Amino acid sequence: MPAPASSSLAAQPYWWDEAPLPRVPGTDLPRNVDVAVIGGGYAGLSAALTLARAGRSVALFDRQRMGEGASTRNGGMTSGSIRPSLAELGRNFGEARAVAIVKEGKTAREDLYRFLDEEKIACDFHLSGLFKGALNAADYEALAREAEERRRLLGVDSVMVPRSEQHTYIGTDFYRGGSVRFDIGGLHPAKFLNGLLERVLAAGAGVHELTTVEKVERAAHGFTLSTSRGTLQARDLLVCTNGYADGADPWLRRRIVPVRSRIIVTEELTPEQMARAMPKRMMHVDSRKLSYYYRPSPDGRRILFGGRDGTTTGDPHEPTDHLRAELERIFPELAGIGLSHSWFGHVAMHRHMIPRIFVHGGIHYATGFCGSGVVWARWTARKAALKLLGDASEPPSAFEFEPPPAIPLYNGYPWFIPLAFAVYAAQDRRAMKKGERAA
């Protein structure tokens, strides 16, 4: 049995130790702006930057501190993952749209890397590559097919790693081999957030944190926003709240499901332990339904290990204990290792499970990043801002869709999460037993 979670664990993100949440100087609320943006994470900041640099007056709002949500609570992996397979996308949207979606993932990742370089944002970015572990032979074959699709459609190099060679990439016998791709890396989420915010402020956008947008109404020339600090008029409105949508937009809340994603952090490991566990210092995920993601800290001294939380209220110890057990299942050598941090943030899921750009009631939206917001939040919000501007200098995004459908019997509280997690966990147990029998 793993050691129980300690009440002395820091409940705030590890990332905040080195890059605390910035404090934005308070400014008066304007009476009128060209565009109001709701949501102060990567998405809202990216949209505000695009709009302000295009010469629009912008007011950016968040009910918390800037970036206090998932933008500084994530694992910092630049995956830009699309959850449905190419075949699933083809069945849902047609083959041409499916291929366009997959190709845009590559474009979005490359654009993020270009942006970090051109803007000189120091956020410990490293193009490390990513190892994805297979639970059994069938998963390994599925990963091989995915690797071939990436090579064929995107020209992305991938390497299949049989179990006999996986210690070259990860110090575990838990997986039955895996795949390695070299176009994914990692960064420091809070440093990235701070760099984005600095550029938004320099571009002249108005940034209003700790300001709740309580109500939005259509007006003669746009929208009236009633906030906790007063009222303003906006010609256009862009919503980028993702997993933090609230009662001010009940229509959106019926379509977007907030799911907790939790990360634990080990105490400092010895250089020898890190070299055995993560010899290539890569990002890591696996093929489980309830997939786990883990990586070395930017300084290479700790392991950050994350997965979906499965709880909906409070901050109980059980999810931390569960992640510790899974960490030890993959790395038995780390049994009993001390933990320093455990926290969660909300990712946003919906029925089609791909990022979305859409317009409803005249309001523009960029949302539903499905756990891969480091790439998708910035990309889709930027594309939504260009759409709002009427800027045709770039091709339209493959993620411009109709709004996601409402979820039956759901109005914002994800009561069904524990049941869904139980089903997925049972499927994962069967997959692991299948791999054990074949070993």
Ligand SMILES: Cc1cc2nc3c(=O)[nH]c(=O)nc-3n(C[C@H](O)[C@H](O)[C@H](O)COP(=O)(O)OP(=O)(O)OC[C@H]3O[C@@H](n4cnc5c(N)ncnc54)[C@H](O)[C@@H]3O)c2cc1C
Second form
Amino acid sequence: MPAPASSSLAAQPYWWDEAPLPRVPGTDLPRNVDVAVIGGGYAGLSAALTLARAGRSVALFDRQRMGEGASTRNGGMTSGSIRPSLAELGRNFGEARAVAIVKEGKTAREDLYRFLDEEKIACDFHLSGLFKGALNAADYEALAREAEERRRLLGVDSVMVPRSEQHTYIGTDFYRGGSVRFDIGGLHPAKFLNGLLERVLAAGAGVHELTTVEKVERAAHGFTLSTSRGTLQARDLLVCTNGYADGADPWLRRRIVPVRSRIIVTEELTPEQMARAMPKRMMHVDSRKLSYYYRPSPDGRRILFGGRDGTTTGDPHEPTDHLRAELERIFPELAGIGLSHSWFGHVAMHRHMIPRIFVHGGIHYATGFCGSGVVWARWTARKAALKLLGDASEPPSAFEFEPPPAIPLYNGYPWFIPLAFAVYAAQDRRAMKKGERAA
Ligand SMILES: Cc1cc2nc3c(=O)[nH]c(=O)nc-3n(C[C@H](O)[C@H](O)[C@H](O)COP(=O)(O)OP(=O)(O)OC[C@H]3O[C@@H](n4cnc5c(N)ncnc54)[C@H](O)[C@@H]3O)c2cc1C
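Now that the form predicted on its own has been shown, please provide the structure of the form predicted in complex with the ligand.
Below: every chain and molecule of the assembly, starting with the one above.
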């Protein structure tokens, strides 16, 4: 059966079908606030919640609707991953800092689970576990070393799954085995966003959707913000714009690269197809440079399959076709399956590839989540807000650093992405060939 043309797919996130973007009742812009927060995703909402509950007057701005950036477009995996290895972190930041960074990942993930539970946020969270597939024997060894490191440093147990047993976890022969960890799960990103927003509104923060912060200037007692709806004074400012940082902050834009990530969704599969493809209903990723991530929908009827997109303008159909081909490569049984949705959002990459909390020119920032913000955005923005409050009751974050360095020859348009993708794709092809030769 021929696959349907990608142009017939919904270009909006699957998540919005059940949890549409919230509409926040409009309120007048205040003339003065204690703290202004720019960006209405997980980070901005988490910061606003912390600040409002501490008694500060807060104005939270998003130029789109709340959550319309990456925070209702993502895969909902609570990965909280750190891209560089422990060894790389050690080389860059020293061994003690490297260990602190890795340990904070565990704390942040557990803090999210506690938060969802205590706040009773109904967002289909399920601690399902995560399978990571290896492309070849060397990858498998590397996953085993990672698993051992997790056990030693964090006390987190993982299971190594040889290729001969991988059908217990995933219905594919594509991988050369993999690892399973049980401390990562999945949630419904848009329901999580809505839950956060409800609590921010209840805490009394001013929430201003469809309001662009166009310019920020230093003032005698803080900052003057020029917005599309007027001007206000804020004593402090926290920027949480991540992959959507725009011309309002050219300094930040030279440091953060917006990279498109895309997700396609299958039509409903039969229970038997789902049981063969994802017998444990886990989250899945693989060890490729251009890694793919995939999961069952919360109702267990569809597969959501995501990966980096590689385009920088328009909404061409090639990235959807490419994801479909990768889905079919992993699950040949699904060849020709109908798709219902295909959408993209921006993740924020930078030269150090770890989440960042920093202060520049008196402005606080929580940003640079490198495609892993379900855990990190909420956590680091809360930490940044506590720092702004001068709250010393919690230890400082290991992610408090100097700002990421500017990227040479870059001012916000990521012209180099197609080139970088071609290099990574070639590396992945070589790694896969190695796996095929050894099989
Ligand atoms: C397709 C996709 C899949 C992903 N999958 C996962 C996953 O499975 N697990 C995971 O952990 N992470 C995942 N991520 C990453 C995760 O979604 C992000 O890291 C996280 O949502 C970032 O949250 P944030 O609040 O920092 O930024 P965002 O939610 O992106 O919010 C930033 C907001 O800033 C606003 N803004 C920018 N400039 C201005 C301005 N001048 N004035 C007013 N507002 C402004 C934008 O409108 C935007 O809404 C994925 C991302 C994408 C796109």
